[in-house]
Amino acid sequence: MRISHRTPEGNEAYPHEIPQFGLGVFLMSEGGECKSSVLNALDAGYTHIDTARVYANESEVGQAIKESGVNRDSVFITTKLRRGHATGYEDTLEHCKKSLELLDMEYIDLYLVHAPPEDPEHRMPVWKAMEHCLEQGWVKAIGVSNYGAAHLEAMKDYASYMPCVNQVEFNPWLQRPQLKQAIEDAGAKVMAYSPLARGHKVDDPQLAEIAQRLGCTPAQVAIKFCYDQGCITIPKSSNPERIIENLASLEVDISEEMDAILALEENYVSGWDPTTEP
C-alpha cells in the first residue's frame, strides 16, 4: 500500500510503501516476549511490526531483526512518540532519536505522534519536530494516532506535510465511518488497532455465527474486515500459532458476509479514546 503526506499546494510528498498486514507488539513487555514474538512473525512471514515507545520492546524488535537475518529494508518498522514525551519541539526530536537507539536502527519507517498532546500548545511544535524528523531521513514517513477529526482539521494550518495515518481503534463494533472519512479527506490512511476491541468481542455470538458460515475463526473475521476497508490491520499476539493463524486472515473471503458484519456496529469503544478530546 502506497502512503505519502499532503501538502497544503495539495501535493504529495514522501511517498513510502507500507505493508497492509502486519504485527501489533502491545502489552508485551515480559522479559523476551516481544522478541520471540516478533521472530516468529517474521517466520510466518509478517514484513511489518508496529511498537511504541509507552510499550517498553522497541529494543527487543530491534534485536529480533537484526537476529532474524532479514534484511533491515524488507522490514517496515511503526514506532511512536509517547504522549507524555510530546511536548515540545526539542523534546521530539530527541525522543526519536532515542528510538531510533533503543531500536538500533539508521531510520523507522513510520513514526506517529501516539496521540494529540494534552496541551494544545504544543501539537503544532510536536508536529514541526515530526516533519524535521521526516526531512532529515530519520524517519521515512510521519502521521499520528488516535486523532479525531476535529484534531486533523486544525493541523491544516500549521501543517507542511499533512500525516499519512491515523491509527485508532478500528473494527467490526467501531466503524467509525464519519472519522474514517476525516482521515481520508486529510490524504491519510486507517491503520487500525484492536481488530477484537481488545479481545473483548472475541467471542460475539454473531460473530461466530459468521465465522461459521465462513468456515473460519472469529478473530480471522474481524481482522479481514479491517483489511478488506482499506485499513492497515495491525493485530496483536505473542502465541505463535495465532500469528499465523491471523496472517491467514487474508485469505478469507468475507464479501458474502460482509451486511452481516457491518450490521455488528454498536460504537464500541473498548479502551482508551482520545479522539474525542479538546
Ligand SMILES: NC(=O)c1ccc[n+]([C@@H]2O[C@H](COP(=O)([O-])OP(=O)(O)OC[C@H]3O[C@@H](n4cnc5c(N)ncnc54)[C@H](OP(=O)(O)O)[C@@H]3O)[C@@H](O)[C@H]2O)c1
The other form holds:
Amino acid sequence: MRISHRTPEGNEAYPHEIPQFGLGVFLMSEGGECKSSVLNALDAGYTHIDTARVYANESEVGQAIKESGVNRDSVFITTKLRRGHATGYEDTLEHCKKSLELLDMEYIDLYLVHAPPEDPEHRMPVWKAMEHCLEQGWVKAIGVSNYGAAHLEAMKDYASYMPCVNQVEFNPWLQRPQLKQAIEDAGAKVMAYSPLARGHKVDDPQLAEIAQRLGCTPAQVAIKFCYDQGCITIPKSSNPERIIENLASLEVDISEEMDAILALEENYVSGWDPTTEP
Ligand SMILES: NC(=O)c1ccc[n+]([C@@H]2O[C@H](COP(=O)([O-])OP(=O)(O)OC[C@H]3O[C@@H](n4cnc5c(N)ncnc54)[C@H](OP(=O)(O)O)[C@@H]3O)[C@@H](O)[C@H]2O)c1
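Rather than the form predicted alone that you just supplied, could I have the structure of the form predicted in complex with the ligand?
Full complex below, order starting with the chain above.
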C-alpha cells in the first residue's frame, strides 16, 4: 500500500510503500520473546514489524532482522516516540536517534507520535521535529497514533507534511466510521491496532458463528475485517502457530458475512483511547 504526506498546497510528499499487514510486538517483554516472535514471523512471510520505544524491545527487533539475514530494504519497521518523550523539538530528535541506535538501523520506515503530547503546547514542536527527521532521511515516513479528528484538524495549522497514517484501535467491535473518515480526509491511512481487541473478543460467540460459516478461525475474521476496510493491520502474537494463522487471514474471503461482522459494533475500547482527549 502507498502512503504519503499531504502538504498545505495539497500535494503528496515523501511517498513510501507499506505492507498492509504486519506483526505487533506490544507486551513481549520477556527476554527473547520479541526476537523469537519476529524471527518466526519473518520465516512465515511477514514483512512489517510494529514496535515502539515504550515496548522496550526495539533492540530485539533489530537483532531478529539481522539474524534472519533478510535485507533491510525488504522489511518495513514502524516504531513510535513514547508519549512521555514527546515534550519538545530537541527531545523528539534525540529520541528518534536513540530508536535508530536501539534498532541498530540506518533508517526507520515509519515513525509515529505514540499519542497526542499531553501538553497541547508540545504538539507543534514535536511534529516540526518529526518533519525534520523525515527531511533528514532518518525516517522514510511520519505519522501519529491515537489522534482524534480534532487533533488532526489542529495539525493543519502547523504541519508542512500531514501524517501519512494514524494508528488507532480498530476492530469489528470498534469500527469508528467518523474517525476513519477524518483520517482519510487528512490524506492518511488508518493503521488498525488491537484488531483482536487485545484477545478480549476472540471467544465472542457471535464471532465464532461467523467463523464457522466461513470455515476459518475467529481471529481470522476480525483481522481480515480490518484489512478489508483498508486498514494497515498489525495483530500481535508470540505463538508460532497463531503467527501463521493470522497471516493466513489474508487468504480468507469474508465478503458473504460482512453484514454480520458490521453488526458486532459496540464501541468497545480494549485499552486506552486518547483520541477523545482535549
Ligand atoms: N499505538 C498504540 O497505542 C497501540 C496500542 C495497542 C497496540 N498497538 C499495536 O498493535 C499491536 C496489536 O494489538 P494488541 O497487541 O493490543 O492486541 P491484538 O493484536 O488485538 O491481540 C493480541 C492478543 O490476542 C492473542 N492472539 C493473537 N492471535 C490470536 C489468534 N489467532 N487466536 C487467538 N488469540 C490470538 C495474543 O496472544 P498470543 O500472543 O498468545 O497469541 C494476544 O493476547 C500491538 O502489538 C502493537 O504493536 C498499538
